[in-house]
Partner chain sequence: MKYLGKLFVGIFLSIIVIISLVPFLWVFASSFRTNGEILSGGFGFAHGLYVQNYSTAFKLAPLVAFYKNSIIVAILATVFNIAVCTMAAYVVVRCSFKAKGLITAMFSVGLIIPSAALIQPLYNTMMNTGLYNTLTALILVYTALGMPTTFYIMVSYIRTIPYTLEEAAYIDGSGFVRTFATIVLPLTRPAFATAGVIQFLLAWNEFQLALTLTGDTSKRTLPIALYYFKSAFASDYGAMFAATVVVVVPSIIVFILLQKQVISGLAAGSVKG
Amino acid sequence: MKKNRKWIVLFLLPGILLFSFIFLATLVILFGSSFTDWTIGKELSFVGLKNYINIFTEDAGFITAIKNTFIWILLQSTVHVVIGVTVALMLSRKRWYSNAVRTIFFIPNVISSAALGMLFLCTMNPQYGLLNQLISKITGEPCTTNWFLGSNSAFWTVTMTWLPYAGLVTILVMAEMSSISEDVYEAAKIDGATPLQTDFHIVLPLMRNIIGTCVVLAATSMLQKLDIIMMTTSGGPGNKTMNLPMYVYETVFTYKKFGKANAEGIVLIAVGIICLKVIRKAFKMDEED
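Show me this one chain by itself, in the form predicted on its own.
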C-alpha cells in the first residue's frame, strides 16, 4: 500500500505543481495586489481596502456592471436553460426531423464568438442590415434603428446574441436522458400518463443534477462573457451593456489601474462562488437521489 501511495503521489505531482504555479500563485498575487495602488507610471503602494471602497462607493460604472451581470446571469440561468431543456424534450420524441434540428440548433455554439458578433453587427446594421430592411418592407416606412447603440435597445440586442443558443444544454440533457431505462417510460405509459405528464413528473425530476449542472455552466459563462460585448458595443452606449469582465478589461487596458482591476477581479470571483453555492443548493446537487 505504501508503494502504491508513492506512485499515486508521483502521478499527481505534475497536476499539483501546475495548479500551484499557474492557478494558486496567480490567485495569491491577484488577492494581494488588490490592496495596492498599482498604476502604470506610479510607484506601487499599499492602500488597504481603498480599492474595494472606491469601486462600491465612488464608481457608478462598476455598480451598473454588477447589475447587468446579475441580470444576464438570471436570464441565462432561466430562459437559456429552459430553451435548451425544452428542445431536448422535443427531440427525444425521435421524429423524422430530430437529427436535422439537433444539428442546426447546435451550429451557433460551434461558430466562434467573434464570427457570431460580426454576423449580428451586419444583420442589425442601421443602414444596410437585414433586420431594418425587413422591418421597412413590412411597415412600408424606412427603418434606421441602431440596435446596438440605441439606449433603449442595446441591452436586449446584446442579450439576444447569446440567449437563444442553448445547443450545449440540449446535448447534455439528451445525453442524460439516454441513460433512463425504457422500463420507466413503459411503466408511465401503462399507468396512463401522457407524454407531457411523463416529461414533467418523471423525466425532469430525474434530470435534476444535469439541469443543475447546465444552470451552473450557463451562469458562470456570464462571468466570462467579454468577446461578443467587445465586438458589438464595448459596453456602450454609456454603460448600458457593461458587465464585470468588460469593466475589468477596461480598467486594465484603458486606465492602466492594475490594483483596482484586481479588486474588481476578486469581486468577480466572489460573485461566481456565490452563484455556484446558490445553484447547487437550489437543485440539491450535493444530495443523493
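Whichever C-alpha set is largest while still superposing within 1.5 Å between the two forms counts as the rigid core. These numbers were taken from a predicted model, which means no experiment stands behind them. Positions refer to the first chain, counted from 1. First, how it differs from the form predicted together with its partner chain.
- The rigid-core alignment places the CA of residue 274 less than 2 Å apart between the two forms.
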The other form holds:
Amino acid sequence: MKKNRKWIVLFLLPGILLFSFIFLATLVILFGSSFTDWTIGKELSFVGLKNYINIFTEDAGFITAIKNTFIWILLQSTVHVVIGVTVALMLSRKRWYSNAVRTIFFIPNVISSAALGMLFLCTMNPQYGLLNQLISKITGEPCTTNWFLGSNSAFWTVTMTWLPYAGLVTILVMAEMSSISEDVYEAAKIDGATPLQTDFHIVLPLMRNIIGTCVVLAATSMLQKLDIIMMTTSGGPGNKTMNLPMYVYETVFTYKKFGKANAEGIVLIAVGIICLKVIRKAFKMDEED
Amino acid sequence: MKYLGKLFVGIFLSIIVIISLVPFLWVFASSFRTNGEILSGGFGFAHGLYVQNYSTAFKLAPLVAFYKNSIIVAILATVFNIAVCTMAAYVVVRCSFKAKGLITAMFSVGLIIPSAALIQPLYNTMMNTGLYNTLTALILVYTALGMPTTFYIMVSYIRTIPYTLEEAAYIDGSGFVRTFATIVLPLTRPAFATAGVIQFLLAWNEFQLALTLTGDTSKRTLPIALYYFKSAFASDYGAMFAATVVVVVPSIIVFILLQKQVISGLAAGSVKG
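What's the form predicted together with its partner chain like, now that we've got the form predicted on its own?
Time for the whole complex; same chain goes first.
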C-alpha cells in the first residue's frame, strides 16, 4: 500500500470536480429550491413545504403520475424479471440456438429508447402499422385501432414497449449461471432430479442475488422512462400514460414552475431509494456482501 | 410430458424472438418501400428497393451533423469517463487514505439518482456557466452519469492485478505515475474495452438530458433528432423509417461486434446495483 498524498489527491481530483459540478451542485439546487416558488421572471421566495403539500393534495396530475409509476414499477419488477429469468433458464441448457436467441433478445435493450419508441410508433400506427395490418389480414376486417392514443389501450400499449423486453435480465442471469459448476448439474442428475426440479431447487436459489439485482434495475428503470413516453404519447391521452419523469419535465418546460418541479424531483429520488431498500431487504441482499 | 415441455420452450422462445426482431425487420424492410406501398400495406417490394428514402431522410434532417455530434459526444464522454474512473479506482485499490469510503460513495451516487430528477438543476447550472447548448455540457454529464459502472468495473479489475509487479517497479526506482502508466494501464486494457463499450452505448443512446441541455439543431445528437423530426417526417413515412434505421444500426453493430465485452461489462457493472 502506497502512501503518497500528492498523487492520491491529484488522481482523485478529476472525479471530485466532476462529481461536485454534475451531482453535488445540482442536488443542492434541487433540494434547496424545492422549498421555494422559483419560476421565470419573479423574485424567488421561501415557501416552506408548500410545494410538497401542493403536489400531494391538490395536484391530480401528480397523483396520476405517481400511481402509474408505481403500477409500472410493480409490473416491471415482477412480470419483466420473470420473463427474463425464464428465458435464461431455457437457454442455459446450451442448445444450438442459445447464443442467437440471447443476442436477438438483447437488441431492443441496446438501441436508443427514443429509436425503440419510434419503432413502436410505426409498428402500432393506426393506418399503416404492422400490427393493424396483421389483425386485418387475420380477421378479414379492416382494423384501425389507434393503440397509443386510445384511452383504453394507451396504458397497456406503452407498457408493452418495455415489459417483455427483458434481454438485460437474461444476460445478467446467464452470466451468473455460467459460474455454477457442471458438477452441480451432474450430481442433481445422478440423484434423479428432472431438469425442471434442478432449475427450481438448485439453480434459482443460487441466483438469488443476481435476481435481486435485476429486480432493482427493473424497478429503478421505471423512474427513468421519459424517452419512450415522449416519443409515443407524451403522457396522454389525458394523463393516461403520465409517469413521474414526464411530469417533472412538463412542470419544468411547460409550466415553468421550477420550485415545484424540484419538489417532484426529490419525491422521484425518494421513491428510488425506497424501492432499493425494500427490494434489497426482500432478497436479503445485504446479508452476504 | 417431455415433448410437452419442449413444445412450451419452443413456443415461448419463438415469441421472444418474434417480438424482439419483427418490429425492427419490418421497419428495416419498409425503409425500402415507397410511401404508397407503405400505406397500402402488404409486405412486398413492387417498386424494387426504394433507396431514395435514405437520401430524402438525409435531406429532411441534417443527419450527418447529428451523426457527427453523437460520435464526438460518445467518444469523448467514453475517454474522459474511463480516464477519471481508472485514476480514482487505482488509488482506491492501491493506496490507503481516510476518505476512501467517501470517495466510493461519491462515485456511486449516480446509481440512486434518476436523471429526470436533475433536469431543471442541470439546465440551470449549464445556463449559468454558459455551457447550455454545447456538446461540452453533454460530454460532462455523460462522463458523470457513467461514473458508478466504470468505477466498479475498474476497481474490481485492478484488484485482480497482482501487486508484486508494481512493487518490483517501485524497488527499481520507478515513480508513482510512471508505475501507473507503464505497469498498471497496459494490464487494465481488457477492462477498458468492457467499461468503454457500456459507456459508449450510454452516451450514444441517452435522450432526456440531450433533449433538455441542447437548444438548436446544430448541437443535437441522434436520439433527439428522431424526436424533433418526427413531425418533419410526418408525411414521408419511408424517410422516417430510413432515419430510424440510420439511428438504430450503429448500436446494434457495436453490440454484435463487442458482445463479449458488453456482456461482461453489464455483469460487472450491475453487481452493485
